[in-house]
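Quick heads-up: it's one chain on its own, the form predicted on its own, in structure tokens.
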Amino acid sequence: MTSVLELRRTAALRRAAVRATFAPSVHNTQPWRFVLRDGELGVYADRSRRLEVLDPTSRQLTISCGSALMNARVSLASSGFGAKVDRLPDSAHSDLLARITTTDQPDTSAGFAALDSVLELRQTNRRRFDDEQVPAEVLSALEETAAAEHSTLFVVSREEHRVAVARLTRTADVLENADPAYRAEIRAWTTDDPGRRDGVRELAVPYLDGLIQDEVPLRVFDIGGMGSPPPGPHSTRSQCLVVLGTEGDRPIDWLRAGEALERTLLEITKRGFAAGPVTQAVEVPSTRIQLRAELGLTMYPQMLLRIGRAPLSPAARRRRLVDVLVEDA
């Protein structure tokens, strides 16, 4: 017979797996499944999910999912109960990232239960900011949360710096909208369909005329001329801008980066503040060694933000629970 307690693991692990879909993805493929068996909860890579211009070598879909795996945690905690991950458990499966176990004890000093009441209005946010300063506490906080999750936050703030990355994050639009194949695959995932449960909605773009010349260019999404919010990012390099990085540069320190990325992005929301990704410049090969340089870094950049306030973007959408978690009685 099974016990109460069980049933409220269980219980914890498929609210897990629902609360883990919230999680960011890179141009919202949402790229995981679920499976919940034998009291654990599986994370899984969904490889069809693949960006295959953008992402040939998986590393944004294995961040996307850490950062699923992240919320599972939150989840769990909010539950009442600890989450024992073992990452990268099978080296015949690699699309199976990580098996997440339940414990009779929460992580109380990671603070992550109060995580989970945010974790809704945590959004991905590509409208203006203002250009109000975010406090230096908030970023020492921030950094704090990333070396927790073995990940190391960079603020950028000399101004050789700010220079650096919005050059580099030019010269690496310029080379990715160059490629015929990734302006196809932005249009693929860009969608203004109401009943499109993935994909980047065009409500949630900036509008582009051609006109405006951000000196740190987000991802023109509005490839059709389609976007709404007027009048244009206004992305500068006086923002408050972040390097998230990891020490290693493998399939093991990407999970562990998409971890980071949503435990910080969470902390971001609960803090009144919003963040949107302009990852460019580590998206293209050479201008993400240039980066390292640059800057100085002896970790791998694996995402840069800009952190800020602004105003409420549309949610994205979620694609249904029956299509991405399998149960096994």
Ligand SMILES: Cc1cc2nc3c(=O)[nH]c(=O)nc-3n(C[C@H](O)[C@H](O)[C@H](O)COP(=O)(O)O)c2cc1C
Contents of the next structure:
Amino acid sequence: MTSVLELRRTAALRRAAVRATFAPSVHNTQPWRFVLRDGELGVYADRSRRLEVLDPTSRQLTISCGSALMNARVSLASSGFGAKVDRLPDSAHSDLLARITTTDQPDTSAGFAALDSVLELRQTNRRRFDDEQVPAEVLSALEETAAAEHSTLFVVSREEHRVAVARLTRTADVLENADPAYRAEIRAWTTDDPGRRDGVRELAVPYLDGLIQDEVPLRVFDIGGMGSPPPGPHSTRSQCLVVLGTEGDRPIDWLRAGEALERTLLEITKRGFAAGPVTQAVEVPSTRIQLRAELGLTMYPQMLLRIGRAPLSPAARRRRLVDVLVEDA
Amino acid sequence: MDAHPSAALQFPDASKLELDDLIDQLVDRANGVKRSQGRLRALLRAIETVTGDLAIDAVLRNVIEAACELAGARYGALGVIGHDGGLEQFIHVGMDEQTVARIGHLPEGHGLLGALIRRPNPIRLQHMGDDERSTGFPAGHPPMDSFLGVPIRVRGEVFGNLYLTDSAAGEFTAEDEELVGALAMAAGTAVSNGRLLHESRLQQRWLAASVEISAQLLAAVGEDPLRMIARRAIEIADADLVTVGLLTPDAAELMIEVASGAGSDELLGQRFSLEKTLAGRAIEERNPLLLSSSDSTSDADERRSHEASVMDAGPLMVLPLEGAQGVRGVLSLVRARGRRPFSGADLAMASGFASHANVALELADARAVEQRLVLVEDRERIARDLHDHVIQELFAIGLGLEAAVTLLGPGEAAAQSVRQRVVDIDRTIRHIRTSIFELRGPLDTSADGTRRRVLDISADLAPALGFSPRVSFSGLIDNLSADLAEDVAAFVREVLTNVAKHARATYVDLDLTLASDQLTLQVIDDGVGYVENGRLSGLANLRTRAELHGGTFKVFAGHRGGTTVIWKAPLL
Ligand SMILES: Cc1cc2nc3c(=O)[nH]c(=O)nc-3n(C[C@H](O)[C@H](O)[C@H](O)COP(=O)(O)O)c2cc1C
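Next up, can you give the form predicted in complex with this ligand of this protein, since the form predicted on its own came first?
Following is the full complex, with the preceding chain placed first.
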């Protein structure tokens, strides 16, 4: 006979999996699968959804799954459970990225469980941001958040650092777009198809006509001028830019970076701010190396984010639960 | 039966009566006529109040109040008859709250009330206690004596009954019965209009929702259409919980994909067996279910509604979602136990929501196919570009260099290095061909040629290696015989696994060449080498395979570290 407590644990883990699906993912590939079995939730990488051109090493795929893992942890905390997370427990099955079991001590770090309420409000915002500065106390709270997740948040504040980020992002953007395979891949993952549950929506992407060149260009989703929030995001080097990085550069670090990313994004959302990744510079090896050197970073940069205030965008869709959640009785 | 009221106004036979009596009677009758006219005016006023309001509940309350006033009754009530023939609704006036609380439950339609339900004709009694159909009152019920009950018909069907008790005059008269009967008729019309209005308002709201949902079905962003359907359905159908369940990929179970209302958070992602749920029956029968209770005891297979796990489920509708591909899942709407059952009009409306949900699901199927085609086209275009331009240019450069070598003369050192470049170009061309193949390949699910297998194996082992092996092909590798193809797959898997396990390499080059009469497989890595560590044993199997074909298997240490493995087999 299964006890009431066991039923509650299973229900909490199931909810955690459902909440995990709201995580951000590179090109909205949602490269994950969740398996609920024996009171344990497995977070698996679905490598058939890897971006072969942009992400052959699975770095961004793993970051995406790390974000999903963070959502699961937040959900468990809000259900009154703690989460014991075993990261990359089984190297023989490297698709198993994390194994989560519940404990009776929920994570009581300030406001952690409360992040559950903004989980569905978080979104990647590619609009023009207000000129309003992000207050220093918000940024220092975000630094602490990242640190709590074994990562480092570096606020790009010095002018020469801003110039470097802008220049390297432009360089990386040009290099990436010069590759026809990269463009084909991005086109395959950009869509205005109402039937699709994944991919980036054309409407969510700013209108970029190639004439307006932003200082820190957002990724061009090959949209033929169909994007919506006109007239371009006006992404400048004076907006708030942060680099999220990790000490190492192996799958475990990527997973942690994903957790830190999502927790940071949720904290940003909770405070009424918007954010969006601008990651070209950390994707191209040469610009990534230069970024480290020019910003004097010892960590490995994993994500670059712009933060500010902007109106909401329409929400991106998620894959159906029947396609991502498996449960064994 | 009772006399018609106009009979009371006829003059009796004059010869049998004294004149005084006659005059008295005339005065009486004249007063009676006046009074009747007064009461008829009261009836008209009452009908006005009753039909003035179109909200059914207000109409019903007005009917009882007007009837009590008209017939001078102390207590009045109106019972609405449900689908099962019992009393679905019981509205009453004249009793204070304490008394109501003391009685506890409302009548269910037994005794006299039940008699009226079974035979919808007026019943008028001086003492209800004397009637054999009476079953008496529950404890705490105030005493009641005289009784008048008349049916209310709506569009020919008995809708309910109007009950009056305790006439102020001690007993209800035939005239009271006539007047109240007339009022009941007017009430029937008012209820009928009220229903029509309610239905048309519902229709309007449903149309508005329908327009909103249709627009969302065509939008690629924003709220998931299934979610929107659940959200609007719960509000318009006045349900307490609405769920959309989809069949799991093995079609064995139902998973709750979308839920709105009480307990929805807990239901999401939960799976239910088809055999044990009402949803399963709707799917099997491919027909909607409309039940007044979620746990109809008559049900031999004891199926329950899946919603019963999170709420006290009552009336319910379950509609299968069916498209060109067969049944996909269900839409189900539930009210809490004790609430009024769903009507035929509710089911029609729910069917509208279900067809929207079907469109949402079908659209996803159709677009997935289309999307694939777009993807294929894109890849085709790039593949063609690469092939038509890049490879040809490289060929041209290669040919030009070859010509230069001849001009330089073969002995020259410069010629040597140019020749090396030509080999490099050659290899590059082969790499490009491989990527063209990869661009075209993965979408062609029917292809299970040797190249595909080799690429799949390399991709499988990439995580273990920590990088993707570089693979190149030359010749018609896909045309190998079945057993050679098996050997190629075994070779690639074994060798790459070995590298992954032992070599700590940072790259692996895999080359497969089918030239005239020989198949050559070559793997080069920059790892720590195999031979000296005696780890060759795992590869003995590959030697045997080569020898079976009359071929060879060799392992060399590279000059600058690393290992080269060459497997050759002649084609017979
Ligand atoms: C690792 C990673 C990298 C991303 N890189 C970019 C990027 O370079 N440009 C961009 O506009 N969005 C980027 N995104 C955001 C995704 O496109 C976004 O999460 C996805 O479309 C889902 O939308 P949502 O975040 O609004 O839910 C990235 C997300 C992740 C997790």
